[in-house]
Amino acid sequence: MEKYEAIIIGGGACGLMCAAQAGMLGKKILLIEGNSKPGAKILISGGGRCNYTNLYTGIENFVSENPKFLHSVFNQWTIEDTIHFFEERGIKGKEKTLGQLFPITNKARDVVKIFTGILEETRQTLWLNSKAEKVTKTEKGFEVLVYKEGKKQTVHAEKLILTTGGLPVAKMGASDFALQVAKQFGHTIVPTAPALVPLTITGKEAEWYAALSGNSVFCRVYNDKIEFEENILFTHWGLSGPAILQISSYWRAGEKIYINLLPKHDISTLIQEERNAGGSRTLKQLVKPFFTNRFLEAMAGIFPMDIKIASLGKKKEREFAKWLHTFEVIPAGDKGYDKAEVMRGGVNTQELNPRTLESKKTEGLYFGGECIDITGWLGGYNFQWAWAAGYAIAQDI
């Protein structure tokens, strides 16, 4: 039987980075992955292009009960380290919007190839189509029962690393295995929920959203916690688009969110300027440059859009300004884990060593990536966390 210094369960971003870094340090690792290929979420991220980091990553870009936990890990592995790591292996990045860095080739598979190449070079063992079913603590470390190639077998190692991700996208093998193991060894779990997820609208209001399905509008979306300025997308079941996905991580059932549908302009100022010019244009003509015809038609169902500005009363102006800049939404819910980018919540960071990510409750047990109560914004932040976590664990095992 082969002897391993550590077993990593989960061949996603964090698991691949951990195995690669450990291999480069001369350690012998077994990486267990349930899919037929490693890096499933890497391959679909960014529409198959993989925005592998964000140039502006900071702890303020993460949702957690204890975001300061990130300081130690990010001090060990920086954005510059990520850029250098990939450039050294042939991937140069190009910045898109808001600091998102994509491979210049626009191919996510090139990112995965770097890791599989390192595993081959350092002679690490990668088991695909293999499912870890049970973990047992032994005197010498850990025993893992694995279902591989139609039969069960047991593997042993002194160290065990759980990087199995979270609950989103079950068809890619998502599971709560890391959370189950964490509970098994006495860890508490910060309540989990879908994050970076579209929000649903029900009732009579749903008809208005459905009528606008397919319309994308640049907006400021906000609540009493945070705000984001990006596009939103109206759908037949509610709201999606980058700004909605972002704020969904900060939304809780029953809460309101607000949308400024014209964040770059003050409608009252535009109306006054039109009045000063004679007020011959209609309200529809005034806002036409900013919205699609379908959106203008939807507005007309709420406000008299064909009224000339010269005839627009102050009361109606205030009502329109409030609606346009403080559009109120009370989502009925979200689209669930199958449509979520990531999971919110997870293994409590208070019970992990902030430098090594080792359990404070069980020596030799580590957790990394999405299964921990660290959830990044949309746009490469979660990958930066995954690379940094994988690096930190590898230095200690």
Ligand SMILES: Cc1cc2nc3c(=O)[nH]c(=O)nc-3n(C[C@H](O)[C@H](O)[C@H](O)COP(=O)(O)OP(=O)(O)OC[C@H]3O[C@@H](n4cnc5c(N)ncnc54)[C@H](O)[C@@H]3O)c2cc1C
The other form holds:
Amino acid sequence: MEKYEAIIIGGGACGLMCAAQAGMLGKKILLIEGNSKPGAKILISGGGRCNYTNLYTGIENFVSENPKFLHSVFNQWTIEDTIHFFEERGIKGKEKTLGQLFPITNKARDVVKIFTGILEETRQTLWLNSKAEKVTKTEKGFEVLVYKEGKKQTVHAEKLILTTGGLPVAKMGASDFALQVAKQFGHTIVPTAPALVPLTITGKEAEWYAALSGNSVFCRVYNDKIEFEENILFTHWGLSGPAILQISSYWRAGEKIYINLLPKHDISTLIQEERNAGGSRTLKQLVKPFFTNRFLEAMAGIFPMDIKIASLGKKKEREFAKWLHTFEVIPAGDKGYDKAEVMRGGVNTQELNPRTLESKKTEGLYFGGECIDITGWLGGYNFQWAWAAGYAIAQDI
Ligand SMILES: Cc1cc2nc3c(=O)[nH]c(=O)nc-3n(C[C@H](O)[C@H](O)[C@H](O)COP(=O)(O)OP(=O)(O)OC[C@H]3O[C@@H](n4cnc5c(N)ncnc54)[C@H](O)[C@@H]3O)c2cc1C
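Moving on from the form predicted alone, kindly provide the form predicted together with this ligand as a structure.
In what comes next, the whole complex appears, and the chain from above leads the way.
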């Protein structure tokens, strides 16, 4: 029987990086992946283009009960390390917006190819179509029961690394395996939920949103914790778009979020300037440069948009300013794990060594990537975490 120094369960971003780095250090690894191809989420990420890091990654871009936990791993593997790692192997990055780096070729599969190439060169063992079902602690390490192409097999190693990701998108192989194993070994789990996920609107207002379906507006979306300035997208079931996905990670059921629909201007100042110029333009003409016709029609259902500014009373002006700058939304819920980009919550960081990601409860057991209570913003942060975690574990095993 082959002898492995470590078994990695989960051949996604973190598991691939971990296996590749371990291979380059001369360590013999078995990487077990349930899908027929490694890196399924890398392949679909960023619309098939893979936003593989963010130039401005910092711990403030992560949701966690303990974001400071990231310091040690991020000191070991930096943005420059990610850029260098991919550049050295032929992927040059190009920044799209807000520090988001994509391969210049726009092909996520180039990213996966780098990892499969390293695994081959370093003669690592990759089992595809292989689902880990059970982990048992043995005297010398761990035994893993695997269904490999439907057949039962057991494998052993001294060290075991769980990189099975989070719960989003079951059809891509997502599972709660890491969370189950963590619980088995006495770890606590920070409650999990979909994150970077669209939000739904139901009830009377739903129709108003549905009428705007397809309209994208540059906004500031905020709550009492955080704000994001990016586009929102109206849909026939609610709200999506980058700013909504971002705030969804900070939203809890029943809470309100607020939208400043005109974040770069103060409507009261614009109205005053128009008044000073005679006030002959209507409210609609004043805001027309900033919104689509459909949005203006939707506004007209609420405010007298054809009124001349000269005749606009102070009360109506205040109401309009409040509506435009602090548009209130009470989402009914979110679109769930199938539409979420990541999971928030996960294995409690307090019970992991922050440098190595080894369990403080069981020697030789490691967790990496999305299964840990570390959730990045939209924009390449989640991969930066997955790469860095994979690297840190590989140094220790
Ligand atoms: C649509 C979409 C787009 C995204 N785009 C981006 C982006 O552009 N930039 C970014 O930074 N992040 C993006 N993300 C998030 C990113 O993909 C994840 O944060 C990242 O892949 C997590 O890495 P991971 O290794 O922890 O888990 P994963 O990459 O999810 O890998 C886990 C692997 O474990 C396997 N597995 C699970 N259970 C078992 C088992 N029992 N046995 C064997 N194998 C198992 C799964 O099949 C999977 O391949 C996106 C996510 C989605 C859903």
